[in-house]
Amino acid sequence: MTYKRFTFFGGKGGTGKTTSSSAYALHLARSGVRTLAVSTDPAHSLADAFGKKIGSSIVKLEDNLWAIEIDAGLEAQKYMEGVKEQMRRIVSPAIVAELEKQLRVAYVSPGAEESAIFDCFVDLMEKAGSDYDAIVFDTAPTGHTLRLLTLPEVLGVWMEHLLEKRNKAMDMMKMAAHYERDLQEKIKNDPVLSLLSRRRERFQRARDLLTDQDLTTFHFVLNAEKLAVLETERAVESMKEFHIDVGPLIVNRVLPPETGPFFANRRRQQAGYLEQIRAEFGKYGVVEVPMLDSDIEGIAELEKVAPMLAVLDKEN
């Protein structure tokens, strides 16, 4: 069987991105390969698509097949004290408490978790390979995602402007330490650039990860409906300007003809968007689920839709 290093599967809210993240790597698990499922979404709902406990360490469903929930605020958290602890080491203890009063606000400011979730998830995929052979991401609905997924960009443009400032400022301490040896030493080994090389070197691995079309691959969710489409196609367009590789989209809860009369005309409504899907995406491919009779919660349920999303094997 032929499947990517790295899935994603990904939204409008309500659309089924757990139910298919979680079909699909049901799927290849019990197909033989090591999987790991991983949610990104705040409002985790990873455990009661498995029917099983699943929190903030890995835990083992059953063979081959792992999952964890990734906890934002806690990320945050930990992210943040080990800025901490390398500031420390860095700056001067005179200025310690003001850093840390700036850490606080930059706690609870825009995009401290997204960063946060990111360092996380690099994590993971770096561990895939050696610890783990697929890993399948649930992730928060569109535009949160999207913001995740563009961070190795935008940061990574963010690290070269503060490293070519260091640099100049790296420069002026050398011309003034020319004649003070005390100075010559300390800017020997400077940690601070250091650090922003490491943090470059980091955004650089990640944005390889993702833009490698053999290692990666996303695959939206929706409905067959208008707004679902609109914003699709709007995402679509942002992965691509990101060089993020779309797979084929899955269309869910697509109605059966014998739900009967009284949804014929959802259907008929229904019948419009697929063509329009169809049209606009049938590039990437279109996988069509049904919907079920009863909702999709443990194994056994989502055994019934595994089989159905094994088509993403042969598009990959």
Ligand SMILES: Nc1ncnc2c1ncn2[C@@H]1O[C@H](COP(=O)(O)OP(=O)(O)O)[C@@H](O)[C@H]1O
Given for the second form:
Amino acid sequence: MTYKRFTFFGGKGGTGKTTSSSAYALHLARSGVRTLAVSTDPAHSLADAFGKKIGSSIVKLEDNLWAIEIDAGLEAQKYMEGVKEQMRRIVSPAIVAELEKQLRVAYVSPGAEESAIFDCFVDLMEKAGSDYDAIVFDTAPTGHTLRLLTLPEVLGVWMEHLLEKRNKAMDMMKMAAHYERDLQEKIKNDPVLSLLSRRRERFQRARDLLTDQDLTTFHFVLNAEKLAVLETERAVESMKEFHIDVGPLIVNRVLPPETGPFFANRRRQQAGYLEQIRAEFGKYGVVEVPMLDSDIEGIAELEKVAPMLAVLDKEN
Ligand SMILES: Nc1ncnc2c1ncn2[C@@H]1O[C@H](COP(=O)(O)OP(=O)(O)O)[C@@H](O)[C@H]1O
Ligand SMILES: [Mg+2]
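Right, the form predicted on its own is done; let's see the coordinates for the form predicted in complex with the named molecule.
To see the whole picture, the full complex is given below, headed by that same chain.
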């Protein structure tokens, strides 16, 4: 089997992202792949899907299978505390307040929670390979996830700009500090510059992982409905714009013939949308998952869906 180290499942709310990601994680684990399921959706439901308690630290669900639901609020708080702590250690109290302000601007502007989730997410991605063979991400509805995944790109440019500004300011100070050795030392080890550049390197590393087609792939989950094609088209374009590999799409809740004559008309409609989806996205691969007769909650239920997603390994 050829699975990717990082597999993302995304799409509109309620389409089956959590179901698909947990079923796929279960499939990998049962194939002997050490797998971590990660939810980056603030509205977590991995615990419901697996029917087990999962929280903001990694728990083992069974052999080869672990899970975590990233707590955005908590991470944001930890994140700011961590940064402040670093600051306190390297600069005098008098300028801590000013630096804190700069840092809040530098790190948090595009959304404290997204930055924090992203940080947690980079940590996990960098840990993979040693602790886990694969990480499966259950993401938030499309817009949120796009912002999250494109954070390195967007913030990278912006941080470049901040670094430039800080460099200029330091150049001025260097001129002013021409005869003062103390000040010269301080300038050489400017904490703001070194934090910013470490941050930039981290983002660069994250981008390298996310855009590496051999490591990362993104599966859209959609239902065979009217607006699905249009919306998915846009989302796929955005992924490609940021050079993230798009893998086979998952069309979930396809009505099987057993649904009988009452659903005959709906089935015909779905067949039409499915045809459209295949025409539009066939080049990425399309996997159908039927509507089951009940919610998919608990490992026994996920076991029904897991084999249907085994094909994702082969099509990768
Ligand atoms: N193929 C399916 N058949 C029956 N129920 C499904 C199917 N896919 C998803 N569900 C149920 O629909 C609900 C929403 O699915 P979920 O995977 O949580 O969506 P999302 O994560 O995209 O919001 C859940 O209760 C889930 O058990
Ligand atoms: Mg979900």
